[in-house]
Each structure stands twice: as C-alpha cells, then as structure tokens.
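Below sits a lone chain in structure tokens, taken as the form predicted on its own.
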Amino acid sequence: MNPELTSLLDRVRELAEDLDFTAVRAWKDEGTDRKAVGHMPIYVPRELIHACGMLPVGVLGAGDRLEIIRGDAYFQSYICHIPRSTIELALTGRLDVLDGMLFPSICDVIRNLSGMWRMLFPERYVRYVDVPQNFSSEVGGTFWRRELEQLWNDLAKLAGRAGGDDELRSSIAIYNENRREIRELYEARSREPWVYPASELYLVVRAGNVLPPEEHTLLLRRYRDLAAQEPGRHEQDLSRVVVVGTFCEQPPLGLLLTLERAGCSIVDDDLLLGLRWLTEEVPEDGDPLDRLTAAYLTSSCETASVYQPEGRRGGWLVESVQHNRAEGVIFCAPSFCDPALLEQPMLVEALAAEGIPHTQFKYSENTGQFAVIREQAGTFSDSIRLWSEA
C-alpha cells in the first residue's frame, strides 16, 4: 500500500480510537480562548457552533475501548449502550475538553441523558436540541427557526463573541463543501466498493467528528485520490448490500470488517449521519437562519427519530437499494434501540413489496465476538448472489 495512504488510514483510526480527544485538545491549545462544543449523533446545526469560532465535536460513545463502571449506575440495563459509555467518558474526565454539550432529540434515552448531564455538570452549557416533527413551514419551520435563534444566542454567549450573518454564511459554505466531499465519496464507493471499502471510508468520514471541517474536507479529498490510485484494488465478486439501523450508536469497526470478510460490499449505510444529515447544499445567500430552517424541512435525511406520514416509511430505503444497485439489505441495529427496532417492521414491509431480500441482527458498540454475525452475513451474501443469478 502507498505509504501516504497507510499513514492517512493510521491517523484516522487513531482519531477514532482516541477517547481522550487529543486532536480537540491540540486545536484548543493553538489559540487563546478557543472553545469546543460536543454533540450527540444527528440533527445538530454545526454551522452555528462554527460561526461562533468554536469547534463542533461529535461524541459517539466509547465503543469497545472503555470498561463501563460508573456509567451503569446511571442507566437501566435494558437500554442501548451509548448513554452509559458517554457518561463514563464524562465522569472519567475525558470530556472535560468540551465547553458545552448538545443533545439532539434522537429518543427518550438521549433526552434523559441531557437531563443527567445538567445534574452532573451544572457549570457547563447543556442544551437539548428539539427538532420539529412537523414539516410545514408555518408550524415546523417557525418552531425550528426559533430554536436556531435561541441556540445561536446561547452559543455566542458561550464563545464570548457574537457571530454575524456573514460568519454564518461562511460556515454554511464550509460545511456545504464538506458534505459535498462526503457525498462524492459515498457515490464513488457505490460505483467501486472494492476501491473504497466501508471499513476505510467509515474511519475517514468519522474523523470529521474531531477535526475542523476545513481540515476534514482536505482529508476526504486526499483519501479519495489516494485510494483511486492504489494498485491491486480490483473488482470482487461480493454481494452489494445496504446497511441500516446505525444512525446513532455506532457499530465497532470489527463488525464492518466482518461483513466485508463475509462477502458483503456495503454500498450505502446510515452511519455517521451527524456529519451528513443534510442531503443537499444549503443556499449561501439570503438570511442564513432562514436557509438552515428550510434545509431541515426539505433536505434532512429520514431516520427513525423523525415522524413520517403513513405510507412514506421505507421509501427512502427502497430508493437507496435501487440507486446503489444493491442486492439486499442488512438491518444492523443496536440492542434496545427503540426507534430503529420499532421502525424495522415498516421498512421490512416496504422491502417485501419490492421483493428485496434482507436479513437482520443486533449489536452493541462494545460487541467483541462476530462469529455468529459472520456466519449469518456470509449465508445471506451467498443466497442473494444465487437469487440474482437465477
């Protein structure tokens, strides 16, 4: 492998595994009065944080690299793993680098986590970001515009500086470019998954949780170029699949590697949506808060955390299968993830109506054994290839 590509991949893996947020600490140390604001996955307007001169930091739990001791005392055993590991990160001082924390309305567990945060860290800025479930401009748009205004005012006070419209437009442009690079990388992966394997792409995109967006955009671009030039990455006889259910708690890297080794090429997924939840560019002219409001109403990705009218559930998944020429779908949801697991029957119904094969299993961010998953995924891969050939 090209030494530069090896170095790049080593770096992004190190960033993913660094529970001390060393890159964030280094960024803060480079300037006086620099601040960082953490956010849980999906539906957080990072542009507002950036426009106030602060660094948005995605917090995705501790994965499989931290033993949960105190975190289990704060949450029940019958909920997902990510709130317990996030609390563990905070109680062990690893999140002291963050000057504030945003909790988007993913589910009741994350809502409770935001309340827990207020009690444990009363001296820090904490906000529950309640996204609208009504998509009309008069109702949901009015609500979201007010939420953005309040959040922007809060962030300006936290930063000690008020970001103006010009700063916000500049941040919108920067994040437009970043999301565009991610979209283009996803499209390249869909065309040639053997060139951009999901286990690599995931780490490269995930680096955007701790790097400034400008730096992350350059990294994305460089990876795409280097991987395309890497010799020996030839087309393989693998099954093309879409992975669904990973929009919040992230699977361990070993699970993605297991799916690849089982004969599956992941051509689309809902991993790391916090970095790409807007599916189109936000216009950079006009009132920036109005533009961000309209973007949520018209261009935000569909997840189990957001209401959809009857008859629309699953349409996006069928479109993804068709657009990416996938041969099947793997439902890969965290254990006890109520939104994902409650939505799954409706998605299965949509797939069944189109005759699209699927399989399903659950995981936890600290899952360490993958033998059963590999066997199930391998059987599924073999079967859909036989069906496609028939």
Given for the second form:
Amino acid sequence: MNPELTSLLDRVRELAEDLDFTAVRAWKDEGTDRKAVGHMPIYVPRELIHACGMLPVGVLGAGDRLEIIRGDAYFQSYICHIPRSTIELALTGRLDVLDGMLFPSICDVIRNLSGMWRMLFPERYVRYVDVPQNFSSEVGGTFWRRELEQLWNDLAKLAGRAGGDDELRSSIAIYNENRREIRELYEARSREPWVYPASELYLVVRAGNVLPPEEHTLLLRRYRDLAAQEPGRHEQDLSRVVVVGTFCEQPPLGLLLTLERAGCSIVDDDLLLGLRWLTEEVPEDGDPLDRLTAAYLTSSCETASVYQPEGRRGGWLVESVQHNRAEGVIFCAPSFCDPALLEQPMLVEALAAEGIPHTQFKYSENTGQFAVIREQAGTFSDSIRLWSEA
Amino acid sequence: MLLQKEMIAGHYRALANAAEEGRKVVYTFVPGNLTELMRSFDVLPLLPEINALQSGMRKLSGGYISEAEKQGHSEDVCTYVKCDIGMLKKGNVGPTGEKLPEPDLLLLSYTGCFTFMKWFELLRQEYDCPVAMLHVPYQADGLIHDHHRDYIVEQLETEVIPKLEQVTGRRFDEDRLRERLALSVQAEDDLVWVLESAKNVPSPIDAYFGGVYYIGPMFTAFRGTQEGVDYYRTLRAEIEERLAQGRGPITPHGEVERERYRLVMEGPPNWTSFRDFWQMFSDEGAVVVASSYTKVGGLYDRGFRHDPGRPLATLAEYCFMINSVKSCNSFSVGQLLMLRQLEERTGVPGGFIESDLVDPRYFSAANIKNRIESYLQMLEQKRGAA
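Form predicted together with its partner chain, following the form predicted on its own:
Following is the full complex, with the preceding chain placed first.
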C-alpha cells in the first residue's frame, strides 16, 4: 500500500479510537479563546457553530474502547449503550474539552440525556435541538427558524463573538463542499466498492467529527485519489449490500470488517448520517438562517428519527438498493434502539414488496464477538449469490 | 371504581357501534390529547395505550405481544405498541371482547414520546385513513416559549382542525369547543381536589394505584363531557366522606387501615399484575400519596412535586420509589439520576423496582415483592435509629 495511504488510514483510525479528543484539544491550543461544541449523532446545524469560530465535534460514544464503570449506574439494562459510554466519557473528564453540548432529536433516550446533562454539568452549555416534525414552511419552518435564531444567539454568547451573516454564508459553503465530497466518495464506492472498502471509508468519513470541515474535505479528497491509485484493488465476487440502522450508536469497526470478510460488499449505509444529513446543497446566498431552515425541511435525508407525513416508509431504502445495484439489505441496529427497531418492520415490508432479500441482527457499540454475525452474514451473502445465479 | 369501569365499558360499546351509528372514530394518544376538540366534532376517541393497558389487565397482552414479535417486531421495543399491533393482527377485538372500529383519522399527538410517532406510522401502513400530526415541542428549560405556542396553534389551525373537518364533514365550531372546555374545568377542579386530598394523614386515597381509576375518565374519553363532570363530582363526594371519617384508601383487597408509609411514586404501573402489585404495597400499609404517572395526561394540579409552596425539601417527610418499566424510555432514562438527586437533596433513600407495562414476562412477582419489602424494612430501621 502507498505509504501515504497507510499513513492517512493510520491517522483516521487514531482519530476514531482517541477517546481523549486530542485533535480537538490541539485545535483549541492553536489559538486563543478557541471553543468546541459537541453534539450527539444525526442532525445539528454545524454551520452555526462553525460560523461563530468554534469547532463542532461529533460525540459518538466510546465504542469498544472504554470500560464502563460509572456510566452503567445511570441507565437500566434495557437502555442502549451510547448514553452510558457518553456519560462515562464525561464523568472521566474526557469531554471537558467541549464548551457546550447539543443533543439532537434522535429518540427519547438522547432527549432525556440532555436533561441529565443539565443536572450533571450545570456549568456547561446544553441544548436539546428539537427539529420540527411538521414540514410546512409556514408552520414547521417558522418554528425551526425561531429555534435556529435562539441557538445562533446562544452560540454567539458562548463563543464571545457574534457570527454575522457573511460568516454563516461562508460556513454554509464550507459544509456544502464537505457534504459534496462525502457524497462523491459514496458514489465512487458504489461504483467500485473494492477500491473503497467500507472499513476504510467509514473511518475517513468519521474523521469529520473531530476535524475542522475544511481539513476534513481535503482528507476525503486525498483518500479518494490515493485509494483509486492503489494497485491490487480488483473487483471481487462479493455480494453488494446496503447496511441500515446504524445512524446513531455506531457499530465497532470489527463488525464492518466482519461483514466484508463474510463476503458482503457494503455499497450504501446510514452510518454517520449526521455528517451528510442534507442531501442537497444549501444555497449560499440570501438570508442564511432562512436557507438553513428551508434546507432542513426540504433536503433532510429519510431516516427513522424523522416523521414522514405521507406515504409508506422505506421508499428511500428501495431506491438505495436500486440506485446502488445492491443485492440485499442488512438490518444492523443497536440493541434497544427504538427508532431503528420500530422502523424495521416497515422497511422489511417495503423490501418484501420488491422481493429484495434481507437479514437482520443487532449489535452494541462494544460488541466484541463477531463469530455469529460472520456466520449469519456469510450465509446471507452465499444465499444471495446462489439465488442470483439461479 | 365501579362507575369508572362502567364508563370505560360504555365507551368501548360506543366504539363497537360507531359504524352503525354513523360516528367517526379518531385514534389518538393520552398525552397531549385533544378530547374536547374531538368531542366538539362529535367524534369518538380511541386510545391505543388504553387498549393495551386494558388488555394487560385482562391477561390478553402476552398473546398479542407474542403475535407482534412473530411478525418481526423486536423484543426490545415498547410493549404497548406490540400489544396493539398483535391485537390488530388477531382481528382487532378490543379488551372488552367487542370488535374495535377502524380509524377515520389517526391524530398523532407527538408530545415527547418518540415511540408514538413510529406507532402511528406503523398503524398508517395498516389503515387507509389520513394522519394529523401535532408536534408539541419539548420544553427543555421547563418553559413554554411564544414560538412553541405559536407552532402548536398553527398546527391546530392548518393540520388538525382541517383534517377533523375533512373526516367529519363538519365545520369547526369554536362555541362548541368552549362548552366542552368549560365542562373540563369543572371535572379538573374536582380531580385536583381528589389528588390533593392525599396531603392528609392518613390519606383517603392511593394516588398511584387508586389514582389510575381517578385519572381514567379524565385521560381517556370523558374530558369535556357531562359524564366526566358527574364522575368527578361523585368521586369527590366519596373521598370527602372518607376524609371526614379519617379512613384510608380503599383497595381491591380491602381498606388500608393503618397508613405506615407515605410514598411518592415515579414511573407507570405494571398492568399485567396490577392488583397483585398494589397488594404488595397495601399489605405493608404503604400508601402512594403522589405519583408522576397520574400527570401524564395533563398537569391539572400544581401538586406535591410542582407546588412552589412546598419545596423539594419537604420530600423528606416521604419516601420515594421508582417503578422502572422496560417499555418506556421516556420515563426510564434519567430515573436513576433522579433517584440519586432526590436522595442527595432530601436525605431520604429511594426504592427502585423494575417491571414492564403489559409484557407479563417482565413481572417477576417474587423479586418485586422482595425489593418492596426490603425497602420498607430499611425505612423502618432508619425510623428506629432516628
């Protein structure tokens, strides 16, 4: 492997595994009075944080890298894993680097976690980001615009400097570019998945949680170039699959590797969805808050946490299968994940109507045993290939 | 209790006869319900959570949940949803044995329970009817901001009312709504009086197990009706009498003659073993004098936990117990922190038990009884030491 690619992959792996947020600390140390604002997975308008000169930091729990000692005391056994590892990170001081924390509306657990945060860390800025579930511009849009104004004012106070419209437009442009780069990488992966294995692509995209977007965009671009030039990445006889259910608590990297080793080539997924939430570019002119408001209403991706006013659920998944020429779907949801698991029967129905094969299993971010998953995914992959040949 | 049972049974009969009588049926949820508005359109509300809990009390929920799980619903998710889906898949025969009508409208009051949203998306796949979504924003700072109120009003005006008009063929009549609301106020005043009667020692009511019967009509279909007003008037008169006689709460197993413990309860009850669960407390002379569950359908009172005149420190007079249910993350996430905070602030130890709403597999009677008894014994020892 090209040493530069090796080094790039080493770096993104380190970033993913670093529970001390060293990169964020380093960024803060590079300037005076620099601040960072954390956010849980899925959508927060990171442009607002960026435009105030602060660093948005995606907090994705602690994966399989941290023994939970104190966090378990805050959650019953039937609650998913990400809140307990996030609390553990905070109680052990690892999140002290964050000057504020945003909790997007993913589910009841993350919402209540925002309340717990207020109680546990009363000196820190905390906000629950309650996105509208009404998508009319006059109704949901008016509400969301007011929420964004409040958030914008709060962030300006936290930053100690108000971001102006020009700064916000500039941040919108920077994030447009970042999302565009991620989209293009996904498209490239869909065309040639053997060039961009999911286990690599995932880490490269994930780095966007801790790096400034400008730097992350360059990293994405460089990875794409380097991977494309890498000799020896030839087309393989693997089953093309879409992985669904991974939008919040992230699977351990070992699980993605296991799927690949089991003969599955991931051609689309909902990993790290927050980094690519808006499916279209936000116009870079006009009133930037209006633009962000409209973007949420009209360009949000479809996922379990967002209400769908009309039609049957799962149309996006069928489209993804068709667009990416996938042969099957792997439902891979965290245990006790209400949105993913409540959504699943509706998605299964949508796939069944189209005769698209699927399989399902659950994981936890700290799952360490993959033998059963490997066997199941391997059987699924084999069955797809056998079935396709028949 | 008997009157309440009759009212609920009567409502299920009305639902069963809705098609014959040409009445429209709206499925909706308890929290944030718009009963007065629905009644002003003369539609019948049907509440899937109530179906589920009634099925739980009648020992039907286990079969329904198994049916839903067989059809691919995860064992990890809310059992109310699975009970409802299972019931639907088995013919939609309601808890009283009468077939339930299909909805003419799904009124999705999304008030902070994420599961509600998915629940009605699931039902929408089963029924050919419109859905009206009402998103009530979360009050993270405990305040209702102007734009929250505006958002709700706008949704009522542009989403909920037009769909009720469409389904019923009637125009919205604000005067009818006013009349309904006036009836609600009368009933609410009496309900608040009843719930606050628990401040007396001994308490004439149990504000959790008994409270379920007291809030039943208010949180289901009877707000804004004369029947509701009459029910609460009768209930209040009954409790006034008990209070005057210095009597404790009545339970299915008799009267609590000696109030030994006054508990504040957090979390919903278990329904599959409701009476046994209640007896575990009443046998020990443990009376619940306030509960969060009896506020899920509306904060009609500024009761014990929210009354600024009775600061949190007064909790020290009481004991605090959580029934954590597997189904409900809205309730569950944060309960352990709440328990710690209450212990720290009041010095009173809290009790913690775990069960579920309507899945009988998660009610372990021996374990729960053991935990309740241990907790109460510990309180007794602390009293002795004091």
